[in-house]
Every structure is written in C-alpha cells, then in structure tokens.
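The chain below stands alone, shown as structure tokens; this is the form predicted on its own.
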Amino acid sequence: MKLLQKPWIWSWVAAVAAFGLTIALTQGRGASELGYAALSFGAFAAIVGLGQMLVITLGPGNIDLSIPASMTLAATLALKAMGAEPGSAWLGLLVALGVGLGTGLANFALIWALRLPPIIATLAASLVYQSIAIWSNRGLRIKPPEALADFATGRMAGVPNVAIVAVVLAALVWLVLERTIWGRWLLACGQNLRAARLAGVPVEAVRAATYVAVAVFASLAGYLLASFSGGAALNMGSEYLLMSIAVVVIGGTSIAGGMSNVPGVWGASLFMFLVVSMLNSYGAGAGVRMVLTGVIIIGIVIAASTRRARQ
C-alpha cells in the first residue's frame, strides 16, 4: 500500500495505538475527554513543532533552542500590554507576533553576522530573552482578557479552538512548502546548500525567513498557551524544547534536511501527549517522561540512519 510508504503515517499509527492502550487501561472510561485533551494540548506542540520542522529542514546543524524563551517572552509582554482589558486581544496578538519577529531576526543576526553555529546562537539568545521576560514579569501573573481566555479554552463543533488554529497553520505551512517557490528554495537549501547557492537560490534570505518563522510560531504558541492557562509563567515553555524536536523527528521529517513532513508533526504531537497521559496513569514522574522521550528520539534516528544506509 502506498499509504504505508508515507513517513508521516507511522506517527498517526503510534498515536492511535497509544490512544487505544490508554483507553484499555481505563477500561473505556473517559475516551471523549482524553481525545479532547489530546487535541487541546497537542495543538501547542504542533505549533512549535511546525516552526522547528522548517529550521531542521534547512539541513544538519540547524535547530532553534530559543523556542521556550521566545514563548515566555511573547506571552509575558503580550499579557502586560493587554492588562486584562476587554477588547485588547488583537493588541496582545500583535505584540506577541512582534516579539517573534524581533527574536527571529536577532537569532539569524547572531548566526549570519557572527558566524555562530545555530545551536550556540539560539541557546545564548534564549538566555537574553528569558532575562527580559523575568525583568518585565517581576513576579506578576497577569490574567488574559476574559474573551481571549474563553476563546483559548473554548471549542467549535466539539473541536478545541486552539486545535483549529493549529490545523489552519499546518495547512498554510503545507501550502507554502508544496505550492510556493519559497518552499522549493527551502527544500533545495536543505538538500544541498552549495548547489542551491550556485543555482541562484537566495540562501541567506531563505535562512533568515525560516528563523523568523520558527520564532513567530513559538511566540504565537506562547500567546495562546498563556491565554489557555490563565496567565504567563516563567517556565511555561520549558517542556516544549525537547517536545518541538521530538514531534519533528517522530513525525518523519528528515534530520539530514531537505524533507519536511507536516502531517507527521500533528500525529507525533498527539502521540506524545497520549504517551504522557499513559505514563501519568502509572504515576510516572517528569524525569521518566523525559527519558522516554529521549529514548524514542534516539530510536527513530537510529532507524532512519539504518534505512538510509541500506538505500
């Protein structure tokens, strides 16, 4: 079957299997609640995963470690700008997107101007963003406007609003990758950077746009997560660093670059939430969950490398 040859299908198979196993452990109780929760919390992982996927598609060495700090900074400044005032949701959104634009440009400036490896540049930048968030927050927990909180926690036709936003973003990313010249440029850069440059691809412009995109996606996720949870916390983005990488790798995107996989990011996001839920039902702590996530990533990387060697 051609469907089974698609790299993204296995993340969905794993998600379905994890859902079935979790329901079996609870003897069928709470299936609808579990599905709703998976869509809600999986949406945030999918949003940051889509951005990380674009960066990883650029090729080896490209990764953004500033995602958690960008989420926290965007959420903190957006909530502070809104001040829980009615009708200020759009102002908060503009602030969050502005933060994403600024952090993305700053990240790329460090990479391009100082010739720093992306992993070093984004890690160093994240310390600055986190410090700014701490300075601006000063221990305050500002609540989002009521209408925004209602939207973030609400649903439409039984589907969480945050999941609808994530699906729309995934569709836009897929259209850009599959139907635009920028998408072809991005894939070309990931497959062979030197060849892409010789072919006339504006390599640095593509890289800049990619690092801006991942920061904007992270900032949007932070804005929605703060609205969903009732306020911004200084550690709100910490779990999404490893998660953003996990959903990309598990979703079937090539870690060697040059190939992205939008549907797989969503399937992997649901799978990761369901695995966490299953571990929680056994009383496993955060350490166990992180170890399991790392083991899953290593296993998939080894499997992918083995398959490439055979080919």
Contents of the next structure:
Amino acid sequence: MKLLQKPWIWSWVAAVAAFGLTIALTQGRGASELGYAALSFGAFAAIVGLGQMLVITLGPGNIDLSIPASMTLAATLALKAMGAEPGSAWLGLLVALGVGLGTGLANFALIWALRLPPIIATLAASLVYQSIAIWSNRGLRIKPPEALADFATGRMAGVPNVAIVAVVLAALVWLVLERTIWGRWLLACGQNLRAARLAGVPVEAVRAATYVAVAVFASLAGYLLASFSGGAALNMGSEYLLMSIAVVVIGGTSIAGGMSNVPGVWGASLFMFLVVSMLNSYGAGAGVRMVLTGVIIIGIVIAASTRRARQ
Amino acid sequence: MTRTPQGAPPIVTLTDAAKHFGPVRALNGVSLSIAPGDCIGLVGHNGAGKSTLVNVINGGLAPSSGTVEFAPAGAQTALEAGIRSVFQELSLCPNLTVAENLRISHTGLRGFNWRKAARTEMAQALDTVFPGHGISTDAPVDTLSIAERQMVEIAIGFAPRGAQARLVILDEPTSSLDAGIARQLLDHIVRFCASGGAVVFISHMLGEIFDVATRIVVLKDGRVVEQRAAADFTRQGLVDAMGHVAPEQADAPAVRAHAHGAEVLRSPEGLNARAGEIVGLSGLAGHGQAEALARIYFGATSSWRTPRAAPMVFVAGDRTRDGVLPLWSILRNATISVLPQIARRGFVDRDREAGIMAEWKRRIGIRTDDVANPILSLSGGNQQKVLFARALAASAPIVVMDDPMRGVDVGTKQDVYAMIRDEAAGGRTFLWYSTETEEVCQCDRVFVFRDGAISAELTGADITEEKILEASFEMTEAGQ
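Form predicted on its own done, so how does the form predicted together with its partner chain look?
Below, the chain from earlier opens the complete complex, with every other chain and molecule after it.
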C-alpha cells in the first residue's frame, strides 16, 4: 500500500496502461519498437520537464514560458557554430549551454530588476530569443556533424542514448533536491518565500539559479533534438511549452510549489508519448486525438489532486 | 457560581466526549456543561487538548465517542445555538475589508446594499468591545497590524450577526494585544457574562484568567483534571494542577548582573545592543517594533549569499506568515538555518542533522514521537518551539525575536527564559520584541517604541510595567 501513496505512481500507472492498451491491439507485436520510441521522444519531454519542475517548485507564479524559444535559439546557434564540421560536437554543446546560461540570466534579470511577473517576463523574452534565432538562421538548415547525429539517434544496450542522458539528468536533479543544501533551500522557497528568507535562505540566489537551470535544460534538449532530427527548425520547440507543464503536473509535483517529484516527470513524459500512440493505433483522427489527450490530462490532474486533498 | 444557576438550562453539555486522531488521543473523555453567565477559564499545556475541546464544542469536530448537546431544544448545530469561536490562528480574509469579513460569517447580510449594513454592524461591534479602536471598517484586512486583526476577529465573534451570541469561545485572544486593549476585552467579557452570555476563555496568562473567570477548567493530556470556582484556586495551585513544576516567576531578573561585551549592533533609530545582552523592544502593539526588527534582520543578512556562520537569526511570532514551512517535517523545519554550518561540499550531513535535532528536541521539549512527522501535526505552541530550536541551533551571535511566545504555555515560557539567559551568558545577544510585560522584564535593557520611534530607554530596576506604560502613552495623552 505504501507504493500507492507515492505521488509519482499515477503517472507510471497511466503510462503502463497506455502501453498495454496499444500493445493489446497488435497482440504484442511491436512492443519493443513502441518502448524504444517512447524512451526516445519521452527523453526530450523529460529534460525540459525537469527544468520546468524546478521553476514551478519555486512557488505560485513561477514558470518559464521561454522554453521553446531557448530550445530553438540554442539549437540554431549550436548547429551554426558547428557548421557540420566533424569533431565539433563539444563546441556545439558548449555554445548551446552558453545560450541557456544567457537566456536564463536574461529571464531572471527581467523578473528581478524590473519586477515583472515571470509569466510576462519569460513570454516577452521568448519573442526576442525567437527573433534572434530567425535572424541568425536565415532559412538555412544546417545538418549536425555526423558523429553527433549518430550519437543522438543511437543506442547503448538497447536503450536510446538520449534516454540515458535524460535519466542521468533526472538522477542528478533528484540528488540535488534530496541531498544538497540547495535542494532544501529551493523547497523552502517554494513553501513560503518570506519564511525562507527569515530562516537565512539566500532566496534571490536560489531563484536566479533555478531560472538559469531551466534555460540550460531547455538548451540541452534543443541541442539534442536538433541533432536527433537532422537540423534545427524554427518551430521545433513549440510543442514543448504545454508538454513541459503537463509532465510536471501529471508527474505529481505540487503546482502550489515546495514539492518536487522527479520520477513522476519521467513517467508522465512516457505517458504523454504513449497516449498519442495509443489513440493513433485505435484510429482516432487528429481532432479526436487532441480532445482525448486534453480530457485524459484533466482527468489525471483531478485524480491526483483529490487524492492529495484527502491525505 | 460553580453550579449552573437554577432555571437556566446549559447552552452546551458534553458528556464523556472523546476525540482521537489515529493513535493520538487528543481528547480523552471530557464532561462539561456551560450555562448562561458562566465565564470559564480553560488552561493547560501545549498539546493538552484545549484547541480540540474548543472544536468539539463549536461543532468543528465530531467527537469520536460521547455526546455534545446544545440547549435550546431544537438547535441542531453549534451555530444555531449561538456558539461562536475566535481562534488563535487568525482566520480573516486578508484581501477583503473589515466589513466584508463580517459578511463571511453573517449570511443574513444580502441584497443590494449589504455593505452598508455590514459597515454599521461592524462599527457597532468594534465600538462595543474596543471603544476608541480607530479601525476603519473599509480598511482591507492586510493593511491592519496583527493586533488590529485580532480585534476585528474578536468583535466579529461578539457581533449579533442576525441572532445573538450566547457562547463565545476565545482561544488566546490577548496574545497579540497590548495591555490596554487586553483590558478593554476583559472588561467586555465581564459585561457580556453579566448580561447572560457565556464565555470560554483560553489563555496562558494566568492573571487574565483570574481576572475574568468564574470557573476554571484545567486540561491535561486530554482530560479535565480540575474544575472549580476561580476563587478556590491560587496561582501556584493552578500551575501545580496543570502539572508543571515551574517556579513562581518575578524573582529571576534582578539576579543577573553580568558584564556585557562590546557593542555589536546599532540601528538608525537609536537602538543598540552589546554582546551577551538581552535587549527588549516594548510599547503598544503596532508602534514600529516589528518593522524595526525586520529592518535590522534584512540589513544584516543577504538575499544573495548565506555565509557558513549566519550573523543573525530570526524567531518569528507570526508563525504562518514568517516561520513555518508547512509541507515539511519537524526535522526539516528545525534544521533549515543550521544547514550551512553542517554541510559538506553542499551536501546535507544527515547524521549530524539528526543529532542536532535530537539534542534540541530534548533541550526544548518538543512533544512528538517522531521528528519525521509533519510540522503541522504539532499544536501551535510546539510549532513555536520548533522555530526556537531552528534559530538557537544555528550559532549566530545575534538572535532577533519578533513576539516569539505567542501560544506558548507557562511552563515552556519559563524553560525558554532560562535558555535565553544561558545563551546570553555565553555571549549571544538577543533582541526581543514582546507585547507581554512579564517577558520584557526578563531583559537587561528595554527600548519603548511609540509611533515608530524610540520614546524611552529603560535599564535594570527601571524596567517596570508602570514606566513602560508611561513611555508608551505619553504623547497619545498629550495629543488628546
């Protein structure tokens, strides 16, 4: 019974159910292909979701809406810097992470210095990042270096490399939240910012680091996604705005802040991919698919929140 | 006066009422009847079951066993029976005005111009209990000081609200009020009971209990251990009945005459403190003491970096707003400030953390089986002890305390006073704002605040209730 009390269990139950329903239709054929695809695509959602989770943990009002723009800008500039030259993968990674550092600091500067609500600050800033990406890209589609593309689409011991990266990141985030002083500080800020400040927590430093972390995660996701799909595209991040928020909420992280849930983000990321494949394989059209996805998300959030309220 | 007057049926009768929360027996079989004209003083330690008893009387909690009957035959609920409660945890809506808050508990206010009726009734209610209160009924509650909010809440408790208040339960109503306002409330309670109302009055200030109560009920571990007319108790007898061996206070302060060190703090308004000194901030509630403390604390610490050894720590009195981290365990709440000292390369040393927690649990007597329990499972006074432990565990040289004894029982107060004296003797400096004269008398030096400025500085034998009141009121009287 103890397992059922864990807030992350529901996203995993939902993911397994969606997987089972899809496989049931094909009498078990294609199970490993479906699992592989879920891990690959889920990895990108998990990486941006982990970042968004940290920001949402900061408490009500904290959110980063510039994730898609950061992804696009990081991918565009990284691919441009690499110019498809062999051996430039690390340079590209450095550029991508640098872009994340820059957009994260810029976001927090707007929030802190101009006292803008994060929802406005990050949305407005994302227009700027997107414009820079358009301006620097000029319609060119640069291919990633071959070794990097091979890595992004490759596998190790049957597991996609991108999924390994995302699992390692998730483990790191869990370690920081559960075992380090920064994690304690972040969780304290999310419960009551004033009380945290009065208890000696350097609240502004914690907030700044969190906004930088989400942007760096988004940039890394953008870099990997562009390498995975053979180049950066200007709309490559668009689906990750809703996705990043949905995986956090379905994963059992408290929207009110102060409580993070790392395993739940991964479960929810798999579920978000699997529910679409399930509806696809049952022959639902695009319209029906979107409506049903929305309904399922709302249902899970309601189920998770009423269960929490009863505790 | 101990017995129900003939012919007046009791307003509420509890027969062997018990309330269990899982294995915790918060209330363990209480029989009590309250009749018109009764003023019952309810005393007991933190966690003795006072708040649970109140919630059973007012219908907020159904008893696990036993019965609760309301008197006017036909009254099904506590509300119909005219029972109202005023809680220690402030429960007003901060974004609404004073008059709008009345509407929440007075559903009879409706129709096109209900605000006007609400304003009139609210103003009347405030004038009745606190003449000369100076609170506008149109002021949003979040612009009021904590004392003013408490006054509004008390006034709403006594307001007619379409019917008539027959029994008003006051849970620690004076803890954030200064002496003058508290006096007004006590006078009103006496008037209210004389005119046929009944009051249950919970306070850790025994003087107030003796002032107003006709009957005193002592709770201990969820049971009524004593129930007699107030006149039959002595102060010492009452403390003994509660079961805590605390010495009669008021003999302690004069004994301390240790030398203080160098000046460690000086603020623009002229407040200063030396190493090892206990400096009090006093005066009427809401005259800038809390703001001065906040300025000092925010000035000495940074929002950007936390040094390994904090220069200053803060003990909050307004627990919900300034202190408690509600999602966390007792352990995590208690150790948040000491973490930088015990971290190794950014990682929390969980063995040392547990060790520090165990030591403070013992030293300050936090009543819990398991420090992994949520902080909100503790009673208010025990939550306050956790906040004390949080501040004292971090070895900061200066401790700032913003009215930290709200809701703490008499026995614990004595323990905390002793602990503060010990720590001060060890060289720590305390800045201590309090609304209670008894606490201010524990200080070496007291600054009295009036209208946001320091109006007097008292030392040693000059620290008396009279001198403090004199300094608090001087201008006000001259201006009138």
